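The data below hold one chain only, encoded as structure tokens and taken in the form predicted alone.
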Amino acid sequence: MLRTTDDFYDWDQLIDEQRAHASTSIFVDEQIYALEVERIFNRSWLFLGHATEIPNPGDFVTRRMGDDQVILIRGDDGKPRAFLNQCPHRGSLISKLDNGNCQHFVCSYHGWTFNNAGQLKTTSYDDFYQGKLDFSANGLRAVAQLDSHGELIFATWDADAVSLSDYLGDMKWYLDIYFNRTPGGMEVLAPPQRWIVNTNWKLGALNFGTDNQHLHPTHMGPTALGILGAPINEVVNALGSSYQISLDGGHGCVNTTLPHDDLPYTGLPKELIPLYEQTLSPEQATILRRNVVTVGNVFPYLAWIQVALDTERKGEAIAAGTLRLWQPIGPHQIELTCWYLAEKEAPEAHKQAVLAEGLRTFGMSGMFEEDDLDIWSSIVTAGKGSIASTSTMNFETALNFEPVDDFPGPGRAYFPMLPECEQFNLLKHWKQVMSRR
């Protein structure tokens, strides 16, 4: 173990700035993954569901928020609420449920009674508390703050969190590009994904923001398939005419785009076009309509793709949107939900080609998400090891490179997208946020 005389680790050393190396042992050890529960996931806002996902009065999902389960509810007053899966009487589930709808959620234990608002309504023996219990007092515990951009909730254990637009901030500019480019915004096609994989959160948050000289060497198969939206050379083009993005909070992108409009909204409904550009400013439709592929990570652990794709090779590609959690149940497992969006103005074929595209590339069988948690598995596996815990990775090809200036988007641009800077932004916005007590 790295620590100081004051028993804490010594961050630095697990994260060397000055050489661009982070030690195998913050994706393997225990305790850290301790204090992330304590510093990042409790005082970070979260990603908790999609608004299409509760689109009725007493629409519920279940969730995590770091390592507790929560209960994602639209309110009687249409307002989304967001508590703790947890009885306040002796600490059973409320809801053992994925989803459903209800006006009440009542204890399978005791009986105890709560409306779609958390308010304790009946304990089943109210008399013999003689009047002296508090009912406001007894209710379900809400999260501290919880709020939503376009149609992504968040929320927070934090009460003093910064807000959520704050703690997004300019990573909502690239978020619009992919999820709020129409005026009616996007809708989730289908229940989410959820499957377990053996590795840690952070590799996922990495390779999402972003690895990117991972394409060729880990999807080789899939690539020479020849199912990319785009021919390939014009992909290798634009691996290397493309930038990644760092944002402050730990947040960063990359958006494959193409240096010509010879491909216009490559997978993209052609009759949805206006609203794209009546939508977004000229220079997010300019990104998107030249994207062939895009990754991003909100730190800590929310990331999203969209990729160009012609799986059947009919000559007609689909621009497949997903979402996804590397939700943490442990430092040696995630619990990876998956979910596949499209414009609600979209023809219904449309959004079906979505689904369908999504979930033979990025679903729980889909062959790149193969090819990835294998490679991120692996990494796991190795490095529980007492010799490979005590080794370290290197990041170094990111010490060459300076932000340019030459980019339309917000943020730190780099040029090209190839090397390692934004992924070790990300760690070493990982290491600030650990090291604060």
Given for the second form:
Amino acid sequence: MLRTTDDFYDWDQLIDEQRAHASTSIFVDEQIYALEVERIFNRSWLFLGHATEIPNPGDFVTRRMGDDQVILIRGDDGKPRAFLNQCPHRGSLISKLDNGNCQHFVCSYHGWTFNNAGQLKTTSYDDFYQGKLDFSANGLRAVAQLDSHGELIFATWDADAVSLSDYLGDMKWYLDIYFNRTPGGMEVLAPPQRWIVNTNWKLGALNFGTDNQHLHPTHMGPTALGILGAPINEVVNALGSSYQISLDGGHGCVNTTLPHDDLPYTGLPKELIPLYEQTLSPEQATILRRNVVTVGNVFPYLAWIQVALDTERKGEAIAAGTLRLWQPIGPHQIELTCWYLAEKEAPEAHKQAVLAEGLRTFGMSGMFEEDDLDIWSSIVTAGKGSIASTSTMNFETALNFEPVDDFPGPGRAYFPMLPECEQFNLLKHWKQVMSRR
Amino acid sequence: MPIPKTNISDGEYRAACEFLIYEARLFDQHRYLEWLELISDDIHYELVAPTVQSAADATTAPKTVPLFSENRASLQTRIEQLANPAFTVSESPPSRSRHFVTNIWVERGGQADQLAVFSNLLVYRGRGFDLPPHFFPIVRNDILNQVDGGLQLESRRAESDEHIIGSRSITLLI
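Can I get the form predicted in complex with the partner chain as well, since the one above is the form predicted alone?
Below is the whole assembly, all chains and molecules, this chain first.
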């Protein structure tokens, strides 16, 4: 049974749809964060990991769902499962590791032992229970539902949640362009980077879903250094001719695509082009073929970016980026968790280049990333003030644009991509979920 | 039992120490372009973080998380960004940094003209509004070339002691 709390918030004031303003308090308030855990994180489908992180039976990684610690493990039957990382006997962490492989978890406190399907096998003192302990009811607590889209593994604590497929909805069409585009699929190139940023998780979600006005003021530096893998005039051309996509469920993305086919599949290996075209629909393949930058955010907090990059400035583009979680650690902090992926079929040299270009641009030491994080941290620093928290954030450019009907993909498409339409739609969805008892 | 013999002369040890100390001074004074003159053309420069793994499970290969993977060209790009306040939000104004280099151990490298240099590094980074400042605990395994006119950094494999890095970015060099 999910914990519920009565609330006294005026949601229409916090997210003012007439003015397209949002209260700064939603990014700093402790009680609102506590409600987010209940109403968003304990009810949504949350990304847990990529199937290639746990390729073999017994492989596991430890993760979080909302404010809970969980274990994602592949059982001896090959199925991924997720459990609360908490011993049902006396509450200690079952695993203190980041990753590993095991047949059994043995609790180091009193020796309760679970197999990799989460079943209690022995308490180490079974005789003392005189046959009265229900072993089947004392396994590791499983998530309510676990499912995958391609190799992206998600879970939810809500037994009544819609299916993962329905939850992702039209976002699947876009996710597939970037994470499910060859027969073999993608593989993680390393364990995820994890680091602590003093910001609110929604600032990442809004930026990737999708803030297009910040590109010039925030990222002028690396852009001027010439590390984009497409000519700057072409990138500007693409920014001017692309759409932002707003999807039901609070998801959103941008596919910054060239208006022509003169630079096909920029930064992607030639060997894979036939695989893309055999795996994707013609409309999806056209987006990938013309793409120079894409960002997206799956509600609440899974995001991606892929950019044509050339940090060594040698005239060879590599399409690289990350898949990441804005994992909240309270209202004022996130543990940014960041994976780098490439197609399994890609040449080894391309995989290494994707990893290197990704690290150098988006990640703990990323030349683009660090400027975003500096700003998002400053928003929370400023917003915690008692006067500042009563201010509102302005999304008014969202008010002047309606969806257009000449975009070939699913969802509501806005043109141009620069106004704050999808960002404010994300906040409207947030309000809808938060105000649902 | 005596400690292992390193077969390194006093002069070589001193030169390696001076290299690391001078380099740290260049970093803390933001003299990155001068640092570029101390590295080899085919430098390999990386920083990784550990993951927490079972000591008992020998079947699990060590998994590390890459944070930096650089060559000369990418370091040149990073340094041009750091050297120009117009090209960076997060280093404008620049962070305060202080590189503390300790525990320097020098051995003969793989080639006769190379030194293998191990050092501990603690880097303070303070960035005005974003409190508290952070200390990065790092161990470095370097290969230094002995070339005409002194030493040159051939490779650096650095490892963080933190598996979850407690700071929002690493904008500086280590």
